[in-house]
Amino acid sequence: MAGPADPLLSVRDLYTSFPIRSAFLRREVGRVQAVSGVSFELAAGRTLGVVGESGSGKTTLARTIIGLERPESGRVVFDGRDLPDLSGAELRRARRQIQMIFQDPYAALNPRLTVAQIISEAWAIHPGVVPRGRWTAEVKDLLARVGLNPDHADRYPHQFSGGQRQRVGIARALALRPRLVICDEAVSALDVSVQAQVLNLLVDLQADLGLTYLFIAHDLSVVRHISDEVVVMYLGKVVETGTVAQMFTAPVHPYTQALLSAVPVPRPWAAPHRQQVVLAGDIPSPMSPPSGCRFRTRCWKAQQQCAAAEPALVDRLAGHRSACHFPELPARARTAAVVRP
């Protein structure tokens, strides 16, 4: 068991890859490196936001942590126990402590089961969490906690709206009383007004139940609202980490700067000097990532050193780390980026 000063979740040098097979004889001809050397720590009761474009490895990272994917190497230590080394009943007990809220509330719920059956299914898999005679009352308590009518427990998923379905998904995640909840793009499929309601619900649940969140998103404004610390990923690697204040007031890595420049502001006329960085091209294929710095093919600061050597994730100031050979704030964007006033 982890001590009071130890992080609840510690990820160390994690690698997860998938085989590429030929059409003939299905032989392995290469591998896709989806997660490449990712490391971070998450303290109990805190929220860590993981951001990046589609294809940056965020979901694969989450699936590896929860055990849906097997890591190629590295460590995932939860509450003092290395999860990839666990098996049998010990792994089952550890997994009960980690639950996941999925991105698509329409696909994440079994359409053949009622809401009560969806939530209570977890107790059938993990007997002893809630006594069988308490299932009905516990389902109603969970529905009320997430803002749904307890009398709707016998309804099916298609009878709820998208936001209500996601609340059902949250109730299911809370059924086993976990310590860590992984939110994989939990609000990206919802309308903006519904997003705010679900985010506020997550914040309230964290305060009431002492939950720890790993919050995956591509919307930095959402991450800023809910997170304490932020990890920025690009093509399977961590390029910058820091507190929310550090990342949003003084981003160091060019990729983080580009992501922040794309965040809409409510009063753009009040920030006449704000510049928008438009990155050229698409994210490269993880089957053949660029040499050196993986972001160099889209970076306006790229030089020969960026292709020759991979930058290390270096501590710049008070835990604010970035992986860039030229971390100074750029006065203007050049080459691979177009800057719009």
Partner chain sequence: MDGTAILPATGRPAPSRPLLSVQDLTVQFGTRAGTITAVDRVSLDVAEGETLAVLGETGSGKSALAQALMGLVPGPAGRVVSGRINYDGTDLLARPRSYTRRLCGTELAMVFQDPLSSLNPVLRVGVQIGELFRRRRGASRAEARRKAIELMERVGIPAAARRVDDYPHQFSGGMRQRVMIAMALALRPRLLIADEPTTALDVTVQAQIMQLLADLKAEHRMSLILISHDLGLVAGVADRVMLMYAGRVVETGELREVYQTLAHPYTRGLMASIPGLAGPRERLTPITGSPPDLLRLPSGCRFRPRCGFATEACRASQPDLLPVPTGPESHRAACHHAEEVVADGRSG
Given for the second form:
Amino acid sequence: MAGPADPLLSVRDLYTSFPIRSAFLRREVGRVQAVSGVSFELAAGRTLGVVGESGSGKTTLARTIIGLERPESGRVVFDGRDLPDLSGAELRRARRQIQMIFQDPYAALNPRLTVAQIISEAWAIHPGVVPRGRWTAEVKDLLARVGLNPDHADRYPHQFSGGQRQRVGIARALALRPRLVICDEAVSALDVSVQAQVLNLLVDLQADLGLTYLFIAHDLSVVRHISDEVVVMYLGKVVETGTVAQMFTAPVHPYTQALLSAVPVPRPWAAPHRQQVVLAGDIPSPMSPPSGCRFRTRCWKAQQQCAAAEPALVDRLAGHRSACHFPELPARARTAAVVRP
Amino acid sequence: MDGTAILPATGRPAPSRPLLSVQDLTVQFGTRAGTITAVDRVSLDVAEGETLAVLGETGSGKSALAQALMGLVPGPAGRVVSGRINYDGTDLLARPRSYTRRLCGTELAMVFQDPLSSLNPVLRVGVQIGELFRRRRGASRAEARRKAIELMERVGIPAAARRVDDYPHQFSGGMRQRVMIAMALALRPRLLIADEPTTALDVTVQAQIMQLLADLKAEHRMSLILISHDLGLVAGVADRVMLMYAGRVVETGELREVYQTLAHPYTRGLMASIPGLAGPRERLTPITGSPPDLLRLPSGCRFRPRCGFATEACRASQPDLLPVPTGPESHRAACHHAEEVVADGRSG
Amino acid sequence: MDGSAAGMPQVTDDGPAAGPDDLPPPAGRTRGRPGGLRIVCSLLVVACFVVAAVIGPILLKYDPVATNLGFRLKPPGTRLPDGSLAVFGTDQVGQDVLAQMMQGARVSITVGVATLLLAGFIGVTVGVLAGYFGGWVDAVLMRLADIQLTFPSILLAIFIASILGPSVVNLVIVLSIANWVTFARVTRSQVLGIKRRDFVDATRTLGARTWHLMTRTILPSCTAPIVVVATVVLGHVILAEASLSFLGLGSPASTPSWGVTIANGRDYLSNAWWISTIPGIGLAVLVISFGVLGDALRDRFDPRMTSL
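Got the form predicted on its own; any chance of the form predicted together with its partner chain too?
And the full complex, kicking off with our chain again.
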């Protein structure tokens, strides 16, 4: 059993890859390294935001932690136990405590089941969590908790709007009373007014149930709103990590700076000191990542050294770590030069 | 009849007449469950060289509006029921569709949300761009290819001379959108309609595309209608904004004026729903409820069931789009309590 | 998102959307759906045949060994010595063709349904296993299906009939072997599409075992196309049964299936056309009905399905 000082989730040097198959005979001709050497810790009751563009490996990271993908190597330690080592019933018991909220509220609910069936499916799979006689009452409780009308338990997903479906998805994730909830772009597909409702709901649920969130998103303002700590990923690697305050007031990695400056803000005139970094080009294919620092092909600071050696994730100040050969000191980063390549 | 007010072009030294002037446009779609009015008596003006942002959430009617402007309302379910679309002095709705078709490309052009489904997957992009020159300008094959490369370079596609022979699937999402923009701009249209041009793209690529659109607009003195759900995205590019809710215009005016002095509770709710990138992290104050079902619209003001300012007056009648009492003439809101909303925003 | 199909008005994308407490009443079942008339008509025809097969032989006794040589080859509408009317005439041994057809419908429909169940069970099982597990399981099972497809079912029928002798059970076995592949292929392609869907992943993250995923989550989502395939296959099977019986490889002569009746009437086509023609028309009507029903069901449930 984990002591109070131990993190609830600890990911160490995690690698996940997918085979690339040839069109002919489907032979494996190589591997895409979607997650390559990611480590972080997440304390109980906290929220860790994971940000990055598509292709950064953030979704694969989430799927590996929850067991939808098999890691190539590395450890996923949940509550003091290494998940890939567990087997059978033990693994199922551990997995019960990790649940996931999916991005697409339309695809994540089985269209053939009613909301009550969707939520209670978890209890059919894990007998003993909720006795069958209590299912109806428990479904109603959960629906009320996520802000839906409990009388709508017998309706089908298509009878709900996108935001309401996402609430059903949240209710399902809560059915097994998990300790860790992975939100994979859980609010990205929602209209902004509905997104704010769901964000508030997630915050309330965390306070009420003591949940721990791994919050994966590409929207930095949403991540800043909900997270305690943030991990920025680029092509399968962590490039910068720290607390929200550290990351958003003084980002030190060029990629984080670029991401932050690209976030559209409604009143740009009110923030005249915002950096204007418009990155050139796209994220390279994870099938053939650049040598050395993976960000160097889009980085305005890149030198010879960046192509030669991969920068390590180094602590710059009080847990604020970045992987860059030319780091700015966190204190100075605020006045970083305005760059427009 | 309400909502008939014709907007002045802009607050700036106005050109003689707007390039595009839409009056009382109504678009309906027939569904099995009944007829829905996707666009309900919408009026707008766009001046030469001006950028108008049309903002709204799912179901607001912003995309149906764009389809109507381009003569692309999918029939027979959808049809333009009434209104006028005056383009450069000609009412497009009074002319046959083929007239609008002829204008497409040379006068009007459109960029869609999903570039992959808008490009022909089995034709090289160079051929697709060049075809415009061949068909509309009678250019030779070699000439069209040269023009295609030129355009691809202009929209920032690296190694254009080599990539001109690639197929759409060989491009990334951002590059495909650049190809779409190149095609839209090929014949130098005077008005570009961009329908959620960056929604499918990553934030860094989104910034690139917006930058490109802004540059191109300035370069060609082109008018731009930018349709989006993202209030922040258009802030750097648009001159004026128009917010739509359930098919109606709820607020319109100079972008900065509207964003600073929120006169409609819906606009205010949207603003409050966006988490900030700076400042203290406060609890969001989102709009309650969901957008209405267009088949079962509430009586009076359509935003009433979700509105904190709603009174009996809001139930009784639909508010007209009227100038906001304290603001400039161009800032209009369709709210019975606009003055109250503005005052409340100032004190809060 | 799948709701973004071209031509769809954007406003319908968000469906019924109202406040949490004022959801509109359940919609979706009330809208008119494609193929309604075709489904009703073809179902009516099929129902007629089923009723005739079930009730007919009770009302109109048919004895396969009885002969009534005095009344052989009588045209439709002849009154028989026992006072009954031979609506479809009599055959070469004086048997009532209608009675024979109704008895034959029993055989045909029994063979069809039994084959459907057996072939469907094998095919769906193989399809689910191949689609779900992929890899070598998929490769082995699907190569097996390919081999099956290259082997003409007539040849197989001759082979089995010559070893085991013609019987209804053997007929069902032969036809099942010939038809499971269709089920396997359709099921496999469905499973391949569905197993990557988010809601399956969601069930997986709840801790569901493979058995639960296959039988409770994936299989129910494949039913519509399987039903469509079953309808079409049923028509094929009934036709195949008649063909095999016609050739003497199917049901034995003592079991008067349609194929047997048609074959018997072959020698009398010039002077007693009705013996072969009327059962032939009946067969055609039934098979066409199943074809129309399958098409209509496909249009309703799965407009994009092109696997048939």
